[in-house]
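So this first bit is one chain, no partners, the form predicted alone, shown in structure tokens.
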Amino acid sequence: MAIDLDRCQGCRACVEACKIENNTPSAVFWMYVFRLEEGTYPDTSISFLPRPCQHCHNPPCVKVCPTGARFHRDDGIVLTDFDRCIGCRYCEVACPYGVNFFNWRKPEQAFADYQLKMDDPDLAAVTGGLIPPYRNPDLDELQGDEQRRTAGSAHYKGVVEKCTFCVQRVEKGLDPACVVTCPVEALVFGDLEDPNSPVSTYLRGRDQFKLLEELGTDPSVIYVGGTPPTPDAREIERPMTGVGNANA
């Protein structure tokens, strides 16, 4: 994935698209957009930094998983097998990007909360009493040649989840939801090993950087049109709990 920081305007449409497509639990953001402020008043600047899972080629989360639940596919996507995950959260500790989330509740509890909120009279006046679907049936499908439950599915209690690059869409030849939703086309997805792919063409001849690449993780998310955040960068405005969340 290529992310153009010159184009990103911080609208967070990618955040909402991710939550709707993957039905993530309350306050869980597989795609997150940092709003960063640098400098000292009055000479300050604000920038935006979208951060999905980096799907590293040398992923520390895979190395520490004691059961092989976290694995690296041949196509570069890093996924979690929910049937093998024991919830030890080693991957969460090992990841330098903070993209892992432990699922504390059963999906039935989340659905009950969701249905209760959708029954609110104020919402019913807008929706006409219709309740949007809670489950995406594509998430229940087994993915890849390994035929593992990896796309998030019902968000089982006691396992760790993260961005999957919308593997349920990639398996169908589609781009991740965040990519197709971005109104300014700041996100580009494709095969980095194919020199003629959209993402390779987009990156050609442009200055690039990767997040924390000095750690040797070799991320497959590449940023253009900006520079890495400095140590003085401060995150501001973090009121994102429940944005576009079917469970919130």
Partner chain sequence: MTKRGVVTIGMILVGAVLMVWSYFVGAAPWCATGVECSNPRVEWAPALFVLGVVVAFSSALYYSIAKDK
Given for the second form:
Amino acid sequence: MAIDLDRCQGCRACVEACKIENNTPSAVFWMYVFRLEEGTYPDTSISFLPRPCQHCHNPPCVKVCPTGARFHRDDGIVLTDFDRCIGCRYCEVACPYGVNFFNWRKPEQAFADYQLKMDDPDLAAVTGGLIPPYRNPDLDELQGDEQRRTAGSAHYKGVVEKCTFCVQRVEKGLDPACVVTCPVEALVFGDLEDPNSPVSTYLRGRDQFKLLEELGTDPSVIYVGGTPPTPDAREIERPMTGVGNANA
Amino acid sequence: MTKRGVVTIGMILVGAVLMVWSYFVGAAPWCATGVECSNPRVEWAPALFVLGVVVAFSSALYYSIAKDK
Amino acid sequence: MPTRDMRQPLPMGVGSLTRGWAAVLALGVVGTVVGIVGYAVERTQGMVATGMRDLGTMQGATWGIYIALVVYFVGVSFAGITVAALIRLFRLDKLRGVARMAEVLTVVALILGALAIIVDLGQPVRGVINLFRYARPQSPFFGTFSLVISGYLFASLVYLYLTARRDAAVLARRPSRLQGFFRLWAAGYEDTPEQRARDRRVTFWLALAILPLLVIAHSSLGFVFGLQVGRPGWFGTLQAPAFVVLAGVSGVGHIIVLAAIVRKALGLERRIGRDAFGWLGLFLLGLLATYLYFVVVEVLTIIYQPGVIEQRLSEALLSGTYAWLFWGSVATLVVPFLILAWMALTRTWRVGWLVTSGILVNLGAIGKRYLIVVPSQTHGQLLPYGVGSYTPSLVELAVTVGLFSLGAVLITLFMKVFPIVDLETEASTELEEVSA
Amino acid sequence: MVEISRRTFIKATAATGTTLAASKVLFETVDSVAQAEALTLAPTEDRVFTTCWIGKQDCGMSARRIDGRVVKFDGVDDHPRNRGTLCPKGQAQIASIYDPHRVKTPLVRTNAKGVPGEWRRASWDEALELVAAKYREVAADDPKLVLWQKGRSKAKSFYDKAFVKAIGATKLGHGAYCSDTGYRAIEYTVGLHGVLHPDLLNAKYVLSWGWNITNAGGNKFCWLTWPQQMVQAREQNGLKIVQIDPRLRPAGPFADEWVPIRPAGDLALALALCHELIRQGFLDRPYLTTYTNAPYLVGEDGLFLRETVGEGDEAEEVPLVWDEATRRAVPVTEATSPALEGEYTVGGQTAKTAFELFTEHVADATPEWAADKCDVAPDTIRRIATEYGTNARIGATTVVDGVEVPYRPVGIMAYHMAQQELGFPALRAMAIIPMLVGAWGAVGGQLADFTWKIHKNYAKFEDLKVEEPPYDFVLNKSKFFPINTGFPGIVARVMQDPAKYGVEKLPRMVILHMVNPVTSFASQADFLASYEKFEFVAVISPWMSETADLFADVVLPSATIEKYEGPLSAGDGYIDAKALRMPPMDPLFESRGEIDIYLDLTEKMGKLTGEGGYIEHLNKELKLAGTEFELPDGSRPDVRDIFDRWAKMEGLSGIDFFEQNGVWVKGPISPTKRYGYVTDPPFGGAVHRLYGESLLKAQRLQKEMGADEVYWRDYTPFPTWRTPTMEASPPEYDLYLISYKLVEHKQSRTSMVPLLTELSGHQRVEMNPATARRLGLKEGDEVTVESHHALTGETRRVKTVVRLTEGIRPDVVGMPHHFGMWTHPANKDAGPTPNTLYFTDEGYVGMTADAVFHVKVRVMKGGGAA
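Can you swap the form predicted alone for the form predicted in complex with the partner chain?
The next block holds the full complex; its first chain is the one shown before.
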């Protein structure tokens, strides 16, 4: 995936598309967009930085997973087997990008912040009580050659999840939800090894960087049109990111 | 060598082989990240490793406890 | 066989219930129940009941006090088995009195370590199954789960079992409610010269086998942290040796405390003499000196650390959020060091001071484990997530209390079913009655 | 494979039930998995087209449906406005469909008004009859006393206009956050119904004046299309953006230069830029003399010199210009070379050209003078003027689609800049900047709309009506506001003190359509007081608004996106297209689409059929009248059929065209429609008003009628600076409060979407760290923000928390709106709205009766000790 920081408006449409496509509960941001600020008034600068899972070629999370629940597919996508994860959260501490999310709560609790009242009889009559009501059935399917439950599904309590590059869409030949929705087309998806793929074409001849390249993780998310965030960057406009902190 | 010694050494060897085999062969092989490394080649291989440890150390039990003929 | 007096009590208070013992047990049981209730809350509500939260956007620490306890407990077990093995390996007869309790301590600490992992898992039952089913050698956790917990626990049990077999045989000769149990344990031990020789041989080899296993296991625990490039403060070559040494510090400290308690409770001033404590004190002093050297190296390194994030982390440790804990932990290590050094120089080993030192170094060890686990998560984000925080919740504290209480319960119970100190043996080939 | 066996295992256990509990303990997943599998057995999947309902620009959406249940919205690829993409609001509105906190059935109030409502569910029939009966009662007195008010009109407002006309009600606009004054200023100055925006795709230098690029849209669009065009222009034309704003965040990384202007200093800056452009000679003389009233001769009385041309019915008073060829004053229609500058003696009196007067008017408006008012360095002002003037390439032309058009790639985006006390003159002054360089209607230059259709207000404003009281309650044609935007805040003031405003009859009932005056408008106190006075309040809304909660008698549940609405413009300013909103699902619960509700209401009121009935007005508004597709009078039409007829009238096969294609792309907008220079007639025939003669006339009438100075002081022919009222607040009110829009929200309907409130977080007051240090505050501190009314001394307070940013002026604090609601759990406890801090009486409304979002405040730690 290529991300053009020169285009990104920081609108977080990708964040929202991801949440809806993958039915993630509140405070879970498989895709996240930093809104950053540096400098002192009036020499202030603002920048935006989308942060999906970096799907590293040398993923620290895969290396440390004790049960092989976190694995690296041949096509480069790093996935979690939700049936195998034991919830030790080692992947989460090993990942320098902070892309992992543990299901601290049961799904119905986790969606409670979204005020969806799944047990509401009037609503259940329409949705069959699904959690969430816009539940995507593709997530329940087993994915890929490995036929594993890797696409998010019910966000079981006690397992770790993260961005899957929308494996359920990629398997059908579609781009990830974040890429499709980006209003300014700042995200480009494709096979980096294929020189004719849209992403390779997009990257050709542009200055690039990868996040925390010095760690040797070799991410397959490549940023163009900007510079890596400096350690002085301060986050502004943070969403509500705690669990159970909605205005209930 | 006594039967006790043979069995004990045998158990240690069996344990060691189990450990070495399950660790280097039966479990997920020595690759860093590939999809094939996410599954052990032989399911329950890690259990076999533990079994190897158990067998090896059980040899001490056998050695100590086994009745003399 | 001579007739025995049925009313004669078993040695070391085994089988006889005293008020003090019951009080300790009751306290332990209450604590354990608190832990179970805490864990039940965690299971039913989900781990949202803990103070842990996700790294990154949630600005939490996803590993907290549980993992600190895992490292701590496994560390304690280290010292237990090391001391026991050294005693038996080098026939340090002065220390024979603490060998068994060191072994028991090892087993108990390992059980607690395993439980501390389990309570930290989001899917505990699945965890136990899947680890045996899918565990990968590439993960540093493989060492922790397979070697440390499974192999090491089994080896320690074997070791404990075999080294205690002779005592079991002695006790099995006495009629008591526990006679059957002792007979089972003794498993036909006759104390023949061949058996003795075999025992010596086996324990020697076992000890020899356990020592390297133990270094590997503890190093692998260090690797759990030391191999992580993405967590400032973790990646480093000193992690593994520092883990091993601090493990020794906490374990020996524990043995000192336990020995003092047992000595007092069972009136074993003769069996566990001043010189035994002196020996343990010296051992602790040596380990402490080594570890403090590591601390000096650590402080110097983090002060001169390159990288803004690393500097931010060291600032948090040395003068920021965690400074009180950091310097508090260092103090609880330096003070015992001074006490021990003073006692070593003057060659006056006072049990009271030793126990104080033992308790202090354990507090220090828990503090340092916590500081390894938590700050690198809350203050070590390489992307601009902002500084996180973690405070253990009541549930976690309850489970922590439960774990320690469970340990106390296990040791207390053990003391009543088996002598916690080797029975004194005469140099005769015959099994003698031993007076308590 | 292992996983399959697990799966089978789960199914088996689910079937047996006994082991279910055990496996639940083991895996804690069985419930959700089993449930999912049961429900997704061979689901049928399809896609239906619809249109976004949250935003302003109505992006095309395709709904992915599983068994008829919408699971995701995606953009429509062919839709010119969003080109297959969606913004966060578009994505998240899926949650609003399934919102269990919607109003599910018609509700009738069972407790007293003025306190949170208690309700009983009612049948549609009963609820409609209650509204209709009250309507009949009030209409018997005067139907104008029925107030109808809507939030943002979605789609072409044909069905609601038809409703208002059919029942004869008084209509109020939303005028809350919107740039109504801006529209009036541009209608007045160039005749277009729009506010300044650039020809973005062709521009090279844009003054982004208070434009919240990364959060808000512009004139015609909500958010998504402008950023798309800006990105394109930056990449293709090297577009430079100068962000003139107290906050940096609005343009963020897209600001090539940030000019942190002091709030309310905009008019001063605009006048100084005019001063500099004239001084540096950046003038497009041919444009100024041909298309503006700059050469008109102004007499000593401030009015144009005129001469009667033509005879009889054709006779017309035509302004005079100085013809340089003949060296005499001639009617402008006859001049061949009008003089732009100069003082002339005509008919014994001294006359100057309007331009000459303007040059004199801005002669003192030097950068130094302005710097004192807007706190922008004089050198910066001079440099911006130079850059703007140079980039304007005066005299250049370019060829677009074979048409030669003047090329002035400089633009100003100033949407929503009018919401200040001097909003109208400020916008006028901003409109004069492109006038000087001839950028109006040029390629890459200044636009306000995408075509040059002249709004009816242009002619109306030539002769501003100022009548004697009594006035209607909106104060139309009054001595207070000769130009009147119909601001609900003024109606609220009038209702509290009708005598003061010379009003005799007050509205008795109000029908509120998706509008929430109590929290969405400035000065909550005024709305609370005025709503006490309504005899009857009917609310049509999907949610229980705060206004409904406190005051509604009847609430009629309308659908969210799941309804027919349209037709909608789908063009992006360069390509013309049309779309419809079609229901992706049946309306949830007992809700109904608004068109259905209006059909229901008019039926009950007896206003559906017959002469002047709803159907007749529907036909008129949709232009179906007189065609073969006219809706037959006499029976209630089906809503889908209404749009089917409209589509057929447009020459399409019918509504099925939209059902199959999602959008009707008509093709590129011709340059001869887009660029004023080449329209026929040029600029739609409107003469651009540099000199506001009719404003001066209105001012004189106001004075004659005895209006206070506060009402007439800004009715000046040229935009004229004066110190804003708020500056008279005492020095302890040392901060300016501004409010702004967040990208996650659109007005308040998004505040009911928890997916969006999660992203936007709680209310906060943004301030510079230097300010925080001075006040002893730090990030996250609880504070009280207290506003001060400079004239009455009234203070108002809200409590919120501090958020620090280096991207804001140290003398400014900012708060986003979208907060302060309490009926929906998604917004409850999310913090207050800044609206409650603003005032809407004299000194705090503009000359056209518009809300002012500027006030001086102080920020105090904690609860704010007295």
